[in-house]
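What follows is a single chain, given as C-alpha cells, in the form predicted on its own.
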Amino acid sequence: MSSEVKPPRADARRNREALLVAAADVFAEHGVGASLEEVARRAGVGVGTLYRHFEQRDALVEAVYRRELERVVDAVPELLDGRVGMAALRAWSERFLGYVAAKRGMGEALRAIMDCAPELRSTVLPRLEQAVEELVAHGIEDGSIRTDARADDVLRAMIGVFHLPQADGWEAQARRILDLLLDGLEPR
C-alpha cells in the first residue's frame, strides 16, 4: 500500500474554494457565529461538505482568514508594476483597510485563534512584513517614500488600525488615520 497522500479531486477543491468565499461573505455580514447552514448555503454545498472540509468552526475561520489575507499579501507585485513605491503602498494599504473592515466581525474570534495557534500568527506576520517590506523598499529606491522609513514601523501602525474600537464612523477614522502614516513616510 502507498503511503504518498494523494492530492483532493477537483470537486474537492472547488468546494473548499467556495466554501471559503462564502464564509467570507457571511462572517462579514453576520459575524463568525453566523449559521454555518448558510455557509455551506451559498457555497452550493451540503452541511456534511463543509464538515468534511473544516470540522470545526474555528478551522473555518483560520482558513477564511489564512485565504483573504493571502489575497492582500500577494497583490503586491501587481501593485508595484508600473506605479511609484508611495502609490503601490497607498494602493496595498486601501486592500489592507478593506480587508480589516471586511474582518472586524471576526476580530474576537481570530484574537482567540491567534492566542490558542501560535504557528498562525508565526507565518502571517512575516507574510505582512515581507510585503511592506517590498512597498517601502521600492519607495525609497525611487525616492517616494524617505529614507528612513522602515517597515515594520509602518506595518505596526496598519496593524494598530485593527484594534481601533469598533463604533460608527470607524473606518473613516481609519483612512485618515493612515492617510496621516503615508503622508509621514513621503520625503521632507
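Rigid core: the largest C-alpha set superposing within 1.5 Å between the two forms. Residue numbers count along the first chain shown, from 1. Source: prediction; values computed, not measured. What changes on going to the form predicted in complex with the DNA:
- Core-superposed comparison between the two forms: CA of Glu171 displaced by less than 2 Å.
- After superposition on the rigid core, the Cα of Leu69 moves by less than 2 Å between the two forms.
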Contents of the next structure:
Protein chains: 2
Amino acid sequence: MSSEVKPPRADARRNREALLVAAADVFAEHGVGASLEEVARRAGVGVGTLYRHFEQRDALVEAVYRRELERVVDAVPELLDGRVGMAALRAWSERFLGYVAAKRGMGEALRAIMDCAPELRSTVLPRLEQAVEELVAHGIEDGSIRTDARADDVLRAMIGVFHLPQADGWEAQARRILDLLLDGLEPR
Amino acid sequence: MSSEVKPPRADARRNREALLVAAADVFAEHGVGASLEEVARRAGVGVGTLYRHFEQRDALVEAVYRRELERVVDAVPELLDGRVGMAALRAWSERFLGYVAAKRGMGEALRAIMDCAPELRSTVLPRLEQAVEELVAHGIEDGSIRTDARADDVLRAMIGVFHLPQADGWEAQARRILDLLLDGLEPR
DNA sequence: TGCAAAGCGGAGGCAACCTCCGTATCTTGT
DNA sequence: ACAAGATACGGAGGTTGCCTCCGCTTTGCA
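If the structure you just shared is the form predicted on its own, then what does the corresponding form predicted in complex with the DNA look like?
Next comes the full complex, and the chain you just saw is listed first.
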C-alpha cells in the first residue's frame, strides 16, 4: 500500500548522472538535436543504457534543463517582493531571457518540451505556467496588468520568442519584443 | 553581356513542378522535416533529381511555400487602402495568421527559412520584411503606431508565435498573443 | 537525323535511431 | 562472507534517411 518504489541501483544512478552531464555538454555544443550516440559515448555508457534511462529524446532534454528552469521558477517570490505585478513580471522575463541567452540550447529545449506528447510531458512546463500565473494574478489584482490577460498566452509568447534562431543581436531583439508584449499587457 | 541564362529543358521543368507538388503533400502530412526520399518517390523521380533541383532542404521548403507567402505580401496595398497604419497591420496579421492556420507546415516553414544560412536565404524573407516595414512606416507617419517601433521585431515576433506547436486551440491563442503584441505597438 | 549538352536515376557509403538479449553487477537474506 | 535473484549494462545489428557520384537517357539544335 505504501510507497512501493525501491531505490535504483548504484550503477544506475551513476550512469544517469553521467548521461545528464554528457548531454548538457553535447547539447550546448550541437544543439538539442545532437546525436544521442554521441551523448552515450561521451558518458562512457552504451546506447542501450541511455535509452533505458530516457525513453525519448525529450525526456533527456527535459531532465538536462530542468534544474535551470526550476531556478527561474523559484525566483518568482523574490521578484514579487515590494513590486507591483507588472514590474515583477518584467523583472522575471528579463531574468528568464538571461538564462536562455546564457545556456545554449535552452531556447530549443523549451520548444521541444512543449512539443512532446502531453502524457509524457514533464513537470517543468506546468511549473512555468504556474509561475507566470502567479505574476499575472498579482498584476491583475493591483491593477498593473489588464484584467483580461492570460498567463498561458504570456508564457507561450515568451517561448516563441526564445526559440527564434539565436543569430547576432538576438538577445537585444528578444528584449525589445518582450517589452512590446509587456507593454501590451498594461491596462489601456 | 546580356542574359546568359538558357531556359531549362522541358523534362527538368516537369520534374521540378512534380517535386513541388509532391513536397507540398508530404510536408502537409509529416511536417517540414519529412523524408526527402519520400518526396522524390511520390513525385515519381529519383532522389538525385530532387537534390539537383534543390540543393538543400530549405530551398525546397522555401519554394513550396513561396507562392502562398507572396500572396500575403501582395495583400499589403489593398489593406492599407483607406485604413490607418495600425488597422492595416492588424488586418494583415489576421490574414497572415489565417494562411498559417490553413496551410499545414507553414509555421515550421517560416522558422526553417529564417534559420538557413544568409547567403542561401530565399527572397521571401526580405519581401516579408519589406511588407511589415511598409505597414509600420505608415502607422508611424499617421500616428497610430509608436515611433520607436521596428518592423523586423514585429515580423520576428509573429514568426515566433506562428511556429509554436499547433495544438488544439492554437489559432485562438495565436490571435490573442498577436493582439497583445499589436496593443503594445500603439502609442502610449 | 545525328550529336553534344543537359538532365536523370538509383546504387551505395555513411550516420543516427532504437531494440533485443546474453552478460555483468548489485543487493539482500542468511 | 556468500549465493542467488533481481536489476542493469553494452553494443551488435536491423532500419531508415541523407547525400553523392557517374553511367545512361532525353532533349534541343543544326
